[in-house]
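We begin with a single chain expressed as structure tokens, specifically the form predicted on its own.
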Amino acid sequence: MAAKNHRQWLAEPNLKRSEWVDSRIYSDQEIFEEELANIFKKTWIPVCHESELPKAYDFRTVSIAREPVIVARGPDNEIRAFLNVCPHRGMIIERRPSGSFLEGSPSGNPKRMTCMFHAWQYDMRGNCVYISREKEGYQERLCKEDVGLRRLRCEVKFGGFVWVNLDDSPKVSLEDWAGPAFECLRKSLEAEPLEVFHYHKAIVNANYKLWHDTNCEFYHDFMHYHNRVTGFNDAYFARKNEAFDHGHVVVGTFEVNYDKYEGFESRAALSFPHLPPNQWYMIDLFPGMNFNLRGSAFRCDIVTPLAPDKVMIEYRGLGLKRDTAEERRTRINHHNSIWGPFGRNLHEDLIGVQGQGTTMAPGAEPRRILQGRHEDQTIHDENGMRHYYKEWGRWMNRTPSEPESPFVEQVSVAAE
């Protein structure tokens, strides 16, 4: 068949509307702003892991849909989340990515969150405990009891991850939101405390949904030499992409043959509790978070959309908190040889989405992105993407294949 002229190139594919999306959903600024407002400000977002706040008064700062957030462990050992914004003049309170409030800062007292602008102070429950020159400035018109930080819905769940929701009245509870999808790994993740042993982040010139897409299908494993060598067998191709409510997908398990790759060996000795040796599960959560347990190491990807064509991805590697020094070294080696910044797989995935981002930059001509493969919902099927974009359409009230049109419910992914 000859190459296409412009008219042929733009013609609709001979597929159902649910089997392709319009590339504008990856590049349009208006759509991006709606995603922040309609999805990221209303869904449960895993922002960090409890092991990153090991002691009372430890904190981490993050951002959700451009809103600055601070997560802190109180003296009662409770982890809470607040907007990282002083109610006085809207100043950001804490600029460090992480640290401790146990010791005082140049502008504040120990055990207090202090806004450096005018020295207003808050305790670990978000209560305002000090206003500089309170009586002199406000007389009796306003006092510290009248103000405080904006508290956020916050829960620690599913292996110790800290989840935050900017919406005071979420559509569903965290348990209902993610519990069924996590069921396949829950015993392994909650058997004993976990601990982050690796962290790095990347800012990628691609839409955040493209990172989701490459995580929820394994058709692209032809790009991964390591996966071809250690995994391409009947059990590998039989793995299922199982769809769950709220747009989530779970990729089923099989046994990875690490010893078939030169320099690698079985990871059975450090398998997570209740996980059969060398097994591999992946949970891909809407709107783009990923949890990946591969034998001896657990990986979590948290996406923060920065622009239609830019996303920050935070990668965490986790092991068991009780690991000996030798076990931890082995887990780190296992994790980083696959998923570290110079590992076998991760950089290849990033090349894929970066290449897509290059062709779908804002202003690029709209085109159709296909997701019409059907292989009985196994891992080379693209049902995970079809399921995801159906959920995206609900939240956005836009049809993914025709984003200027309102979303209309169609038949289920399984029925297609």
Second form
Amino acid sequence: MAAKNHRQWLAEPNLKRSEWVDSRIYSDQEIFEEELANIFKKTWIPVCHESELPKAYDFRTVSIAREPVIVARGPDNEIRAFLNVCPHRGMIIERRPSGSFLEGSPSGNPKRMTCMFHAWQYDMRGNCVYISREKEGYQERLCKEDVGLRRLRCEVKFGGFVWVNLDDSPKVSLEDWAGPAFECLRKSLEAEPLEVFHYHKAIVNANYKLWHDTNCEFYHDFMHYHNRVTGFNDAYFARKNEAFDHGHVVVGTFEVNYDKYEGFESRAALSFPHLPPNQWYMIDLFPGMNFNLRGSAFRCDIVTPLAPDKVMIEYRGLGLKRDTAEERRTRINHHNSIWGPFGRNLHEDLIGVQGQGTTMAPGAEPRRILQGRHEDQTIHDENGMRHYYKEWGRWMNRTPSEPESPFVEQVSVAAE
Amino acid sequence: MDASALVRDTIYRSTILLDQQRWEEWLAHCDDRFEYAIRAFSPEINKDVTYLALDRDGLASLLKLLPKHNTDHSPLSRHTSVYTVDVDEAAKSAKAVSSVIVYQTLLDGINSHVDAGESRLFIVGKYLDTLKIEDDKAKFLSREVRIENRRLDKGSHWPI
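With the form predicted on its own in hand, show me what the form predicted in complex with its partner chain looks like.
Now the complete complex, all chains and molecules, led by this one.
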């Protein structure tokens, strides 16, 4: 059919309602606020990797759904998470992205988290251990024991990632939440300690789900020259998208022919433990985290939604902690050649998602965003996104294709 | 031209070639042993990070394949100031430290109707160069682009 007039453009396509979403879910402020409250404040979020705080008293600061979070390793080697907020006057306690509490700060003592504002101090378990002029100001009305930090649920799991949940009573344990999805890579990621070697961030004007969609569908490989020449073969098109409970999706593996791209080499010699040469698994976790193992290099994307049309994506690359210097250099090159900020694919992915963000700015005319491809749940099937949005509907009690309507659980379709 | 001036001249001319995307001519200023890297220190993970590291052949392949890739074509303008040049006359080489600020003038990266024509700060960093000096010519042996940014948004397909 030729180009359409407005009425034709708005007409429903010959697809089921579960095969598209309304673009308002990518741009509406009210929906965004509900997502922060209903999803991001209630699910397990990987905030960093344990190798980012390798020694006792090391810390990292992050945020989840606008709440500042501090993760610190105690003298007992346990990693704990707290709100990075002083209970006195609401000052952010630690302003640096990372560091060590072994040294004192201008306002406080060594081995303490100190709020610089009024010098209240906390130990690595979040106990308040010092209030400046405590008795003079509070007499017997308030004491250190009354004002500890807000502790958060925190676990180190699935290859050493630090997971935090703002909800004291999560619906499911972290193991039940993500364990089945991680099963395909568990042996590889847990055979020995991993170490982060790469970090950079992107802030793009697009909704966080659009980035996750890109990670969930491989149909966009037509955009990537690299993936076309190194991948498009029978084994590639047979890769399965497997749906797991809680909205997660795993993209099955196949052998990538890296040497088909000029200047690239096989990654077989540096494959992760228990991973056959040049294989490639990908795990997409609801609500927007991605774990991607391409043979020798492991990548993790963590999204932090900033606004309906703005997301920060943090990119990490990981190798084996025991890598020799030469192995690490090679691993880093493998990672960067495709996924670095100057690599071949990440730039293209970000142009794509930025382009979607441009057409779905808040206030733009709502439109249907299709996810109706069915190819026996293989690589270009869009079942991964359909699975994700079914879960999204449950958490939000909104129908993704009609977000003003409550979510209605449909009987599962066999192909899903 | 003395060796120090020759090094400065080579760095400035190469800046113009990079800005104008005259990749082949830029590579002609690089020795066969040339090593190129973009690196930063990340206070987030408390480590040096390498964002790109290629030898001359690797760079040549990368540049040759650019037309095969989808790219943000917003041009980059490098403002380079050579701070120091230390010539080792015995070794016929020199080390130079330059400040480099890279602006991106938007073209097709976001919404061209609104954003095209706007210049944004893209990279803050330094060029750490080693050059060999022979027959009144200076050629790059290595370049490390030492950047401060870890927020790189869409990044780039091009050498900096």
